[in-house]
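The chain below stands alone, shown as structure tokens; this is the form predicted alone.
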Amino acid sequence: MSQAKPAAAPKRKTATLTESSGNKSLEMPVMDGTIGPSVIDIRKLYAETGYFTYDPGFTSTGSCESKITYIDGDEGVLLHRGYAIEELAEHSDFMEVAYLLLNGELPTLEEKKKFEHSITYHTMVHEQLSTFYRGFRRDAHPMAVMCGVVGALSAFYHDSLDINDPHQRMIASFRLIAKMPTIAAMAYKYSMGQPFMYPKNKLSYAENFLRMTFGVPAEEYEINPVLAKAMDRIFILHADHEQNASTSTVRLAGSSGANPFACIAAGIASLWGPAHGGANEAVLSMLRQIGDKKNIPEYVKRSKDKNDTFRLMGFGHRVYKNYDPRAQVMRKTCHEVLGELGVRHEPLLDLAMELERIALEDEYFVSKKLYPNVDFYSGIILRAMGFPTSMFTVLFAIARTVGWIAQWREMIEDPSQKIGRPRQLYTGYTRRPYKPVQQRG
């Protein structure tokens, strides 16, 4: 009886660079997520061909393997572990969603718990970072003051800087995550010369940083259900969001094997672009230079026009060619918002919300996609809450710290990595001989 021949293994899927000499070529192999595109495997390009690639920005690079985040721009979609964005807005909160970053699952009930009281009781900084702050001019940017202060944090917690220890890690995450809104809350406070708040353990994340930063210790401060659901949404819709600028950077940051409060405080000075975390603040910026509704039909026909400088921020994304997915959510709340604190006939909030009508039913932005973002909702949410537009990025950062976290505690753990160096296409003069200063003219 004749046996039966084992099945052939699937054939590997290679992709081949040839040199158009035909001199040189490479075959390499194509790498499948789960979802979205494939990869071609690179890494031994220079190596056997002598070529790099050539990709500014790196925006046809992917740098690593992440189960973290997935963003499908073209259809609008964002995944956190699996997860859609708008269901985890919508049922979730900010400590479970941070949860699942972190630990790849929702917790259990007891998990969540644990999570939440590990959290809370590293909410309070150490005394001494009160000096620190004093240290600033009053006028100084929050962010400045933000960058400084996380920073510092190495310099007051040596037992969770060794990044080879898992439980160092932990630590340190932990830390990061539940002081951030101290820190933010005291940047605020010292910039309004205020007394400084204590966090208090028995109130949520946002409800603890909502006290912090508008409460004062002369009279018991009132939390309004509506803006700490508000407060706390903004948080998970700006949690993580693959491997943008700030992220890449504290990866970047992280490959070296600096300290996690050195990496994250350089998330935070990649984070305070205006390319970047500034898009809320120039939304309000925008609307300040509108002005009123009765101008709002001329900087329409201004921002179609391709000769006119002038933009309308806060509408369509780099990534997102369909829909913000964040910006639907953001929107319901924006207005959710507005409605609790009565302010639909403020002058800019109105205004706000009329350019939304018009942009809406516009021909020209609804075929090109043009839809409010994230930014635009957000921007309004903040001012009608009465946070200053200084600190509408140090929110961001707030938020952004747990994905951070997560994404250098994944690179970190990952066998793969290693440190970054990216390559150039070198266009400066070759070898020339020095000259003499008396010999230069």
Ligand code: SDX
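Owing to the predicted nature of the structure, the values given are computational and were not obtained by experimental measurement. By rigid core we mean the largest C-alpha set that fits within 1.5 Å across both forms. Numbering follows the first chain given and starts at 1. Compared with the form predicted in complex with s-citryldethia Coenzyme A (SDX):
- The two forms, fitted on the rigid core, differ between the two forms by less than 2 Å at the CA of G73.
- Superposition on the rigid core between the two forms places the CA atom of M170 less than 2 Å from its counterpart.
- With the core held fixed between the two forms, H317 has its Cα displaced by at least 2 Å.
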Given for the second form:
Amino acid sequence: MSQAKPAAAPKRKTATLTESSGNKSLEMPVMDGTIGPSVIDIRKLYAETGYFTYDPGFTSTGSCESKITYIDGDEGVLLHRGYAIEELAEHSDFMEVAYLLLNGELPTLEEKKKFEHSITYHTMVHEQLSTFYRGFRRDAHPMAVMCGVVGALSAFYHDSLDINDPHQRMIASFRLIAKMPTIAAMAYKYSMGQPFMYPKNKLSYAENFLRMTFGVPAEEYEINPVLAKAMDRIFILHADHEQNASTSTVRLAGSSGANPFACIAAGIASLWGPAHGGANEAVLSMLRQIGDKKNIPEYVKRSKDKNDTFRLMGFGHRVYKNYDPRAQVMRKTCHEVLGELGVRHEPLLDLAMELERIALEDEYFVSKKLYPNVDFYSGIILRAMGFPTSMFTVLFAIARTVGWIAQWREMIEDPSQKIGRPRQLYTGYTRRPYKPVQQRG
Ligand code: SDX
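Can I have the other form now, the form predicted in complex with s-citryldethia Coenzyme A (SDX), not the form predicted alone?
Next comes the full complex, and the chain you just saw is listed first.
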């Protein structure tokens, strides 16, 4: 009886790059993900052809393989380890999402309690760190304080700097996630000239942060459960977002072997930019600049003018060409918080909703698929909760520290990881002889 032929191995997908002269051609492997775009593996391109690729904004470049977060920009889908952001925002809490991002699975009750204990018992900072704040002016932007203080953690916690020791990586991760709210609240208190508040271990992550920020030693701070839930949900919505600018900064810093505190400080610096995490602060400034609904058409017109630097902050996204699913949840939370606070009439919210309505009907925005992103509504909620505009990006940094840590650990634990070192298209001078100063000018 003839042996059944073994099924032919599926032909490996490849992509071929051929020079127009036809002299050079390179066949490169195509790698498929679980979902989402496949990638062309160009790692041998330069060695075999002498060519670099060119993609300054990394619009078509996959910098790594990851299992943490998936975004479908056309469909407006955001998954964390396979779970949709809408479901996590509705049913989960920030500590559970943090565990999920870090470990890949939702925790059992026992695992969650153990994780929360680990975080809670790292919320205090070294007492000497509080003197570090004295070096800043009271009116320093809190993001400047965050960059400085978080980077300085590596001067205090020498027992969790060795990135090659899994235990030290875990302790550094717990310390960063746990201490960010404490450091952020201290930055706010310092700017207000109020005393620092110590964390309370019986409170949840969000409750602790609200108390350290708005509480004072002179009286008990009463937790508002609706605001605490809103804070926790806002943290969930900002926890991770694939290879965005600040996460890519953390990965690149970490690829050199820099300690985790330095890497997270680098991420904070990148997040600060108004095109990225600084957008929530910029949205409030923009709404104040627009001032009245009657001015919206003029500003929408300006945002289309290439000669005008004005852009509609909180609109557009490199990946989302549909509604940012986080913006939808944020809008719902906005109404809940304003309702809880008894804010019947919030002019900035009315202005924001009218701006959203007009922009979403405008041909320019429709054709370029510019939708509200996560930052469009967050500023209005945070302002209603009592945070000054300058603290908005700080809150983003607190939440995103979980994502930065998860991505950093994935990169460190990837056996194939190497130092990130992009190349360039050089268009400067070719070699030329030095010219003594007497011969210049
Ligand atoms: C975050 O990457 C992430 O995942 C980030 C983030 C995360 O969670 O980590 O989601 C958080 O950073 C959200 C984005 C917050 N930023 C803003 O809201 C700032 C305003 N938005 C823009 O700066 C812009 O939309 C970016 C930076 C967000 C995206 O810029 P891209 O992908 O480089 O797109 P682009 O600048 O090339 O814009 C494409 C076109 C351009 O017009 P053309 O040159 O094609 O004619 O759309 C226009 C832009 O001029 N455009 C806008 C606009 N955003 C883009 N026009 C008016 N207003 C805007 N907001």
